[in-house]
Structure formats: C-alpha cells, structure tokens
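The data below hold one chain only, encoded as structure tokens and taken in the form predicted alone.
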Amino acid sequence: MSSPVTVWRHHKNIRNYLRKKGKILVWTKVFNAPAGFEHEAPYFVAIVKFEDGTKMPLQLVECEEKDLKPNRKIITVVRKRGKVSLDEVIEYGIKAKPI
C-alpha cells in the first residue's frame, strides 16, 4: 500500500503527461502480471514514442490485439492503477489509448 503522501506527489505530475500524442513502436501482451496487477492480466504494454521524441513504456487500454500495430497513433489517458482495498487510497496513472 502506498502512503497518501506518496500517491498525492505522484498525482501532481500526472498533468504533465495527460493527452500527449504519440505512436506505438513495439507492443506485447502480458499474461503473468506482477503482484497487485494479477486481476488485469492479460493486458497490453507498449513502448510509445511521443511527438516530442521522448519514449515511455505504457499500458494500453481500450483496445484489442487486432488493433495494435507499430506506428499506431495513441493518446495518453488517466486510469486507475492496480486494485485497492476499502482502506487504501486509490492511485491513478497514465496509460495509452489507440486513436
């Protein structure tokens, strides 16, 4: 469980990545997810190159395998990260959605 202060600091930086456009360089399908993300498996992850030239690995959301190809355009969106219990702070993060 992340502390509320850590989550708040992370959330302050989300706006720097929101609605950035880019393209998929490579992608893969994750079947064996790390601890805390087992409920999301299988899911897609891609290395994305943004219009400003920076690259970042991001989880892909709202897509199907047939939609994923190199050079496919994406936009970053905010989505919930992981699964939390009733007494934990909900953590959000940046993910990518094909457009």
The other form holds:
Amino acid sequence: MSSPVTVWRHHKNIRNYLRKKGKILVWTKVFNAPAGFEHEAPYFVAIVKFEDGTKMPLQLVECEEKDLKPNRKIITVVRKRGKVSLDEVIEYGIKAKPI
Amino acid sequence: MKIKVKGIGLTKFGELWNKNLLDLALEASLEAINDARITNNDIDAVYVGNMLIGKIAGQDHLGPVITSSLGLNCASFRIEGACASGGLAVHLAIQGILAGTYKNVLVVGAEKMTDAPSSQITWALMGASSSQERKAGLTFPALYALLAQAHIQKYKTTREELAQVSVKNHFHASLNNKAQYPFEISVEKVLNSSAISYPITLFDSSPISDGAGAVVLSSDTDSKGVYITGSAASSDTIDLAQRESLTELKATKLAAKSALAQAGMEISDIKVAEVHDCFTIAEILAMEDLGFCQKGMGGKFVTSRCTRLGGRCPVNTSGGLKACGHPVGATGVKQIIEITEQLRKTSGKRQVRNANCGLTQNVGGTGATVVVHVLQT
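Can you swap the form predicted alone for the form predicted in complex with its partner chain?
Up next: the whole complex, starting with the chain shown before.
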C-alpha cells in the first residue's frame, strides 16, 4: 500500500508518459504475482522502447498472448494500479496496450 | 594480491525450522574459526553479508549481533548488496586486509528466509529492483524471464537448453550433503513444472532457503593453502530496461576482467567455478559473460556437458543456487567455501581433478551488482 502523498507525487508524473508510442522489445507472462497484483495474474509485462529511444518496463493491457511479438507497436494508457481496500487511495499508473 | 582463506564453515542449506539466523551464523562462524586454528580473540573485524533480516524480522544492526555472540568487541559491518551481499562482504573484507587495517577477518553470510510467507519474501527481494519495475508488477523470476526471452529471440536458445542447467546442478547437488535438494531431476521435469513467469518454470528457479557460510580471511601468506588472488566488484543500472544489452550482464564482464587481471590468469586457466544460477538463464549468461564460451553459445555449451563434473570446467559443483539452495546473503560466501574445498581436494564425490584455480561469480539483482573472485593454491 502506498501512502497518499506517494500516490499524489506519482500521479503528477503520469502526464509525461501519456499516449507515448513505441514497440515491445521483450515480454513475459507473470503467473506468480507480487503482493497487490495477485488479482490480475496471469498478466503480461514488457520492456518497451518508445519512439524517442527511451525504454521502460510496463504492464500490458487489453491484449492476448498471440498478439505479443517483438517489435509489436504499443501506446501508453492510464489504468488503475494494483488493488486497494475501500479506505485506501486508488493509484493510477501508466500501462501499455498493443495497437 | 594474496589473501589466505584460513578457515571455512558452512551449515546445511534448506528449510531449517529449528534454527534462527543467529544460530546459523554462529554455527558457520565457529566452524570457520576452528578450521582456521585460531581463537575468537584473533579476529580483528567481522563482515556480515545479509539482505533481508531487517525487512522480514526487524533486526538491523546485524554486525554487533554477531560479534557480541562471539564475545568480541572488534569492528563489525553489515553489507547489503542484494543477492551479492555475501560476495560483497568478502570483497570488502579483503580491502580491509589489503589496507593493513586488519590481519584476520571473519566474513559471515547468513539468511533466514523460510520464517516468512513466500509473498513477503517475493516483496522483500524486489527491494533489489527499480521502483518502475515494481510498479509494472515485475518479480525477479519475471525479470530473468525477460532476459531469457531476449536470449531466445536473439540466439535461438531453447527451453531444453535452459533446463539442462537445472539438470546438471541437481546432479551435482545429489553428491552434496549440505544441499537443499540433493536429488537428480530430468529435463522433462523442469519443462513440465509450474509456470512462474514465461519461459521460467519452478524448476528453472532457485528456492527460498535458510543457511549460512563463514570464512576466515587472513594476511598470513607464509604457509600453503588456498588464496584469493583476484577480487573485483562492478555495477550496472538497477533498471533492466536501461541496459545497453538484454543478452549480457556487463557488470560480470567488468568484474571478471579485473579479477582475472589481478590474479594474472586467463579464463582458460580456471578449472572449477561457482556462478550465480538464481534462474537457469543466469548460468547461461554467466558462461558467456565470463568468457567460458562465445556469446550466444551458452545453451549449447551447457548441453555439451563441459560444465558437468568430469567435463573440461565443472560449474556449480555445490549444486549451485538452484539445487544447493539460495539463502541470499550466504550465497556469495558459500561459493568461496565450495571453491576452497575443491582446491583443498576435500570435496569427496564431487571433487574436480587437478583443481588448482577456481572462480566465483555472485550477482545482485539482475546484474546491478556483480562480484567475481579468483582463488588459487
């Protein structure tokens, strides 16, 4: 669980990564998820390379395994991150979906 | 450089429910001090390699925990470098001796992991990764799965070749009574075990373990024995995505080059090695980055049996992290102990013939820290 101030600080950075385009370099399917991600398993994570040359590990959403290949194009999207209880702050983060 | 490995001590690795961290650390330490034929009071400093105890049991300030239990008032340090904590502790202890500050130092690597649920251990280990990797839902098996995928894509390495690492190391562990899993397994068993993070399966992965190892290092060079003649540590980006390449660990190359140069050796001089096979892909990368084989040929090299007992250069005769076990803070020290036993010719059924020069490679995270040591008789 992240503290409210950590979530607030993190959310301020989201705009810098909105609608960035890039491609998948490598991907994996995570079956054994860490705490906070159990409800999403199995899920896909990739290292993506953006058009500006920067690279980042991102969770992939709205995709199927057959769609995932090296050089597959992606675009970043904002999605809820992890699972919180009713009295915790919902955290959003950048993920990527194939296009 | 010539630092004597004066004494060694190692506990069994595994799920040791009747022992806590201090029990394990003291068992290994007293064995090492006894093996060195010195007394506790001859120790000038204690270096403790440990990663997790502060997170999972709330015990920080580990140095004095060990020294006070040994009845010592000497300098003590806790060294944390993720899974390379043990190797880093050995490296820093050597610097203390080379500086002339200490004559005899005790290095203890210890970890107690099985008291905590696996989800807590997974979370605690991810402290060795970047914040962005944690936010993406990555785990260490997943990070190494990405490295495996990159190797498969570029060099057509197969899952069967990855599995051969596990098969070999389980065979070696079957000859080691200190190993957590002293039994053999097949390629099919590895391939058909539970998926952890594609293409990494359960039997591609090292286990959660308890255990400790200790060595007494000394500036004493007036007698025969095993000596560390090269010691180097290197680092790389903590975030895997920021690396120049996903098919090599640059820090391994840099540390190996430096350690071998210090020892005046070539990789072809190495007769036995202990490398960091936290996942099967890690040993394949180690073979290539240390220079045992060409880049991209690691899978075929392992399959060729060159690194199996009886081969040209046996690797992970202890069983490695995969089958001997991986109590993370202890691993780097255990590697030094295994090579020391090989060079002393006291390894019993897993003795490598003509072993007179060995190497260890200990990795923290996904290669953000790497420590390499060269040992000779």
